[in-house]
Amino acid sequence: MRKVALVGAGVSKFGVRKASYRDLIWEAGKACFDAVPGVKPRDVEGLVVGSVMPERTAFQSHISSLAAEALGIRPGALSARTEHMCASGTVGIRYAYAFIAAGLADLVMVLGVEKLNQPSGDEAILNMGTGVDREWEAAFGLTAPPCFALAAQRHMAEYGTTEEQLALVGVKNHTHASKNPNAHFGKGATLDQVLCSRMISTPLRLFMCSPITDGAAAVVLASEDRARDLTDRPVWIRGTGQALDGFQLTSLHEDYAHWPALRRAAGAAYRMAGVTAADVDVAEVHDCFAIAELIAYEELGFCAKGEAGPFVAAGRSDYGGDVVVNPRGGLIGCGHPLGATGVAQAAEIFVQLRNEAGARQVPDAALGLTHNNSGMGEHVVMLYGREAA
C-alpha cells in the first residue's frame, strides 16, 4: 500500500452556535484550505464527511455532495458520508486512508461536522439517545450517561478508584480547553468546582461530561508523492485498528470496566506502525465521560489494569507525564459534535507534530495517537507520526 499523510487542517468555533450547519462546513473547509495553501478546492478529488444525525437536527440528507458545493469541491474519485455515531469522522478518515493508501485516489478531505443544538435543548437530549439500542435499551433510560455511569461504578468497585480522581480528568481537560480557542469551554475549572458540580449519573457530574456541542473540523489527507510536493512536514498515518464487541450493553461479555475491543484496536495498530504504547508522546481519547479516559488508559497500554487512578492523580496523563492526553481539551472542554470529534482529534494531532499548537504545544511531540469509540463496545485508534513507518 501507498503511504498516506495529512498535509492540512481546520476546525471551527465549537459550543452552542447560532450558526447553521452550512455555516460550520464553510468554517472548518476554509480554515484547512487556509492551512494548506497549495491545495485548491478543484484539487481534490475525494470528500468524505462524517456527520451523525443531520436528517433529525439540521434536517438535510445527502451530505457529501451539500458539502462538496458549499465548498466548491467536485470530486471525481470518491464522495461519501459516514455515519458510525461518536466514531464517524475517525472512520471517515479510514476510509479516505485506504482508498489513497489503494491508488485509487491522491487527495482527499474528510470533514466532520455536527449541529446538535437544535430545535430545542429537549430534542437534543432525546435525539442522542439514538446513539444506543433505542428500542431495549434507550426507552428504559439506559442512555449513555447511566451506561457510563455503570462502567465507573464497577471501576470503582473492583479497582478502588475514587471519585476525586474521576474529576481530576475533568479538572485537566477544562484546564487544557482554556488554552484553546476553538474549544466548548474556556474557563478552567478547579477540583472543588467539579466535585461540587450537579450530579448527572451516579457518580459522573456535569464537568466529568461532554457537553452537547455544535462544530466542524476538516483534514485532508495526500498520497505521499502529492505530500512531499504540498509540504515540508507531512504528518504521516503510521498505523490504525478497529474492533467490536456489541452494541448492546447485554452483548459485551467482560464487565464494563473491561474494554477488550479497545485494547484489540490498540493492538492492531500499534503492530501496524511497529510501535509501543511507551512510545506515544501524546493521545487524544474519547473521554465522553470521565470514567472513559481512565479506562482508555489501561486499555490502550499507558498503565496496567485497575492503576488509572493513581495515574491521573500522578499527573502522569499531563504535561511532563508519560503521556499527554487530550491537550485541546478532549472531549470534556473542547465539546463532542459527534461526527466532527474524531477529524477534530486528528487537527489537533495534525498541529501537535507539526509544533504549531502555541500554548498546547508538547514538547517533542513526534508520536501521536487518536481514540474513539463508539458505545463502550466499540473503539477505532489512528498512529500519527512525525516520520513515515
Given for the second form:
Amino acid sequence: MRKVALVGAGVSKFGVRKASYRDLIWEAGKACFDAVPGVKPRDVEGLVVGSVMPERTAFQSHISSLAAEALGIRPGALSARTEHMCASGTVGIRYAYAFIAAGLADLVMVLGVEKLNQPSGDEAILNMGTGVDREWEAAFGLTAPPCFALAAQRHMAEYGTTEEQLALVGVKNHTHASKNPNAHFGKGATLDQVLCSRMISTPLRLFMCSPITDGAAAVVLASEDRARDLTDRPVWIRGTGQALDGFQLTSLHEDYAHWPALRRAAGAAYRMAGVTAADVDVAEVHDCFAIAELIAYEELGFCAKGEAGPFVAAGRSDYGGDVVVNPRGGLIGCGHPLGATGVAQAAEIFVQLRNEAGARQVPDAALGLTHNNSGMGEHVVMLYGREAA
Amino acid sequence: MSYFRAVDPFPLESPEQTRLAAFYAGLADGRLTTTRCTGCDRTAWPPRLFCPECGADGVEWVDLPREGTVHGFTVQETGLPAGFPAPRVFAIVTVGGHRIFTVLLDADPARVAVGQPVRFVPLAIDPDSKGNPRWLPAFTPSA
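Please supply the coordinates for the form predicted together with its partner chain, as a counterpart to the form predicted alone shown previously.
First the chain shown before, then all remaining chains and molecules of the complex.
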C-alpha cells in the first residue's frame, strides 16, 4: 500500500448558524483550500462527503455532487457520500485513504457537513431517532442520551465513578472550546455550572452532553509524492481500525460500561501504526456525552478499566497530563454536526501535528489519535503521525 | 397532520407492511411473542425472519414469559422527541434470558431499581395512516 497524508484542513464556524447547508460546505471547503495553496479545486480527483440527514433537514439528497459543484471540484476518480450516523466523517476519511493507498487516486477531499437546526428544534430531536432502530427503539422515543445514560449508570455502579468526575469532562471540554473560535460554545464552564445544569437523562446533565449543531469541516488527503510536493509538513495516516459489536442496544455487551468494539478498533489501529496508547500525545475522542469520553480513555488504553474517573480528576487528560484529550473542545464544547465531527477531529489533529494550533497547541505533539463512534456499539479509530513511519 | 404522518416514527405493523405482523397481532391479544429457529431451537429477540446462528430459514412463533426484571434504566427528564412526554423511564429488562429495550409505564422514577420485577403490558400508540391500531411491548412494575 502507498503512504497517505493529510495536506490541508479547514472548518466552518460551528453553532446554531444563520447559514444554509450549501453555505456551510462553502465555508469549510474554502478554509481547507486556503490551508493548502498548491491545490486548486480542479486538481482534486475525488470527493467524499459525510452527511447523515440532509434529506430530513435540508430536503436534499445527491450530496457529493452538490458539494463538488459548490466547490468547483470535478471528480474523475471518486465521488461518494458516506452515511454512518455520527461516524460518517471518519468513515469517509477511511474510504479516501483506501482509494489513495490502493493507487486509484492521488488527491481526494473529504468533507463533512450537517445542518441540524432546521426546520425546527423539536424536529431536530425527533430526527435523531433515525439513528437508532425505528421498530425496536425509536418508536419508544429513544434518542442518544438515554443510551449513554445507561452506560453512565453502569460505570458509576461498577467502578464508583461520580457525578463530579462526569462533570469534569464537561468543564475541561467547555474550557478548551473557549480557546477555539470555531466552537459552538465559547464561555467555558465551572464545575458548579455543569453540576447545576438541567438534567437530560439521569445522570447526564446538559453540560455533559453535546449540543445540536450546524457545521462543516474538510480535509485533503494525498499520496506520498503529491503530499511532499504540496507541503513540507504532511500529517501521515499511520493506522486505522473500525469494529462493530451491534446496532440495537440489546445486541451490545450486557455491561454497557464495556465497549469491546472500541478496544478492537483501537487495537487494529495501534498494530498497524506499530505504536501503543502511551505514545499518543493528543487525542480527539467522541465525547458525545461525558461518559463516552471516560469509557474511551479506558478502551483506548490511556488508563486501566474503571479508572477513567480518577484519570480525568487528576488532570491526566488535560494539558500537562499523560495525553491531551479534545483540545478543540470536543463534541461537548465544539458541538456535534454529525457528519462533520469526524472530519473536524482530523482537522484538529492536522493543525496540532503541524504546530499551528495557536492557544490550543499541545507542546511537541508528534502522534495524534481520533476516535469517532456511531452509538456505543460501533467505533472508528485513526492514528496520525508527524513522521511517515 | 399530513406532515407528521411523513415523519411517523412508529413501526409499520400490518400484514401488508411487515412479515413480523404476527408479533404485533400478538401484542394486540396481550401476548409477548418472538421467533424460534426450527433448525437449532434458538430463540431470538427481537423476532427475525431467519436464524443468524445456523442460517436455517424456518422460524416459528413462541410466547415469552410475561414477567421480567430491570437490567438497567435511565429517566429522561428533558430533550425528548416531539410527542413523547417527560419524564420517561427507559429500561432494558431481562425476560426469559433475553434483554428487551422498553419503557416502564406507571413507574415512579424515584423508585425504579435494577433487579426490580416488572411485567409485560401492551402499549397502544397512534394508529397507522389507514387507521389500524398499533402496539408496542412495554412493561410496568409488578408490585
